[in-house]
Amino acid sequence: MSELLFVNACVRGERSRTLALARHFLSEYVKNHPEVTVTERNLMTERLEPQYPEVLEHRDELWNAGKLDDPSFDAAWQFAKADKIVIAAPFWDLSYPAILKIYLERISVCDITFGYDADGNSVGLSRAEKLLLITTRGGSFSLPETAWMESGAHHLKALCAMYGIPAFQLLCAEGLDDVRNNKEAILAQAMGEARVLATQF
């Protein structure tokens, strides 16, 4: 059986308008894919320690013990065992909030998530066919002269092709705090957007 990893980083709980979105898009899933587990991992609740001094002194020296079984990288190896991905996470000064980096800081793992080969290449390690990010912004984005200043999704992109995973795919509902926009009718397309995705994904 298939195992799909929901990552929850929507600090607003059950009030995020991201949540309620990735909620639709989980619920339409299941249906399609009774055959697939989901596992959620709660950053709100599952509170990982940033990459101050002590841990990563801690971290380094387990690594150089060859000991990554340890507790400290179980979050890891749940990343990379995984075979499908999603994030949810809202759109904050232009990125996301930060316990998802501190999160992607404890997963990024040498030998667990991603690797190099006898050349010095970077290799990645992570088992999953895609990632999606379901996220919420409150202007728009994804306009040409606007793009350039979204730096959330990029980042995710980019790491999917560190960890080895080849599809990276976007669910995003913007403008919903743009006051000549109906947020409604935008919420309501994405939910639709939703659905579609979720046979597909």
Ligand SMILES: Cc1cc2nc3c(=O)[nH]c(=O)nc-3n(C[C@H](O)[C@H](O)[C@H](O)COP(=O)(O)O)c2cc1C
The other form holds:
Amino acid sequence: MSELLFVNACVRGERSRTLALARHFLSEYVKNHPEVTVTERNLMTERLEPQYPEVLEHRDELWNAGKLDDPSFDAAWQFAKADKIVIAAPFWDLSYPAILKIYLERISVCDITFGYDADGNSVGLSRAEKLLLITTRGGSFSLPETAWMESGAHHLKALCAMYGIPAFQLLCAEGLDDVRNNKEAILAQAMGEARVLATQF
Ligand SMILES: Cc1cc2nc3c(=O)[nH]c(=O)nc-3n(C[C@H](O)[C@H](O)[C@H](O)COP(=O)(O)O)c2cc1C
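Okay, that's the form predicted alone, but what's the structure of the form predicted together with the named molecule?
Whole complex next, starting from this chain.
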């Protein structure tokens, strides 16, 4: 039985277009892969604490004592052991909401999701073969003149390299808040892409 971890960072909940796209992808995915268990982590209900000084200090104490089985590392182990990972997050301030950054800080634990070999080289320790980011954007940030500003997908792709996840994929509907665009048509196209991706992911 393999496991797909779904990390939900869609702050607007049921009003979120990103969540609608992600739910469509996941429902198509389970139709195509009935053997896969989907486990959702909802970052709005979970409310992980940012790494304030005392939070980081506690984590360092546990890590230095080798207590990697402490419940505060559960999210990191879950991420490290998932076979596939889907993250749904809207495009905020050129990247993604802070709740996702807090989650990423929580799961980025040396000797769980990444580590170093005897020669000091960084090695990924996460099992997932693929990570898919599902996002929607108000503006268009895949154009030659704007792509450099996009810092959400780029950051997650780089983290995949650190975690040892070989394939990063992106499902994106963009330009949804641009009055010159037909947002229904853009979303419909992304839903179609989700259906195709669900057969291949
Ligand atoms: C706090 C906030 C920040 C945003 N920042 C950006 C941005 O930097 N660039 C952009 O193109 N759209 C931005 N948007 C627009 C969203 O990306 C867009 O409306 C998206 O579809 C929202 O996704 P959702 O329906 O899943 O919440 C922002 C929206 C919010 C609420």
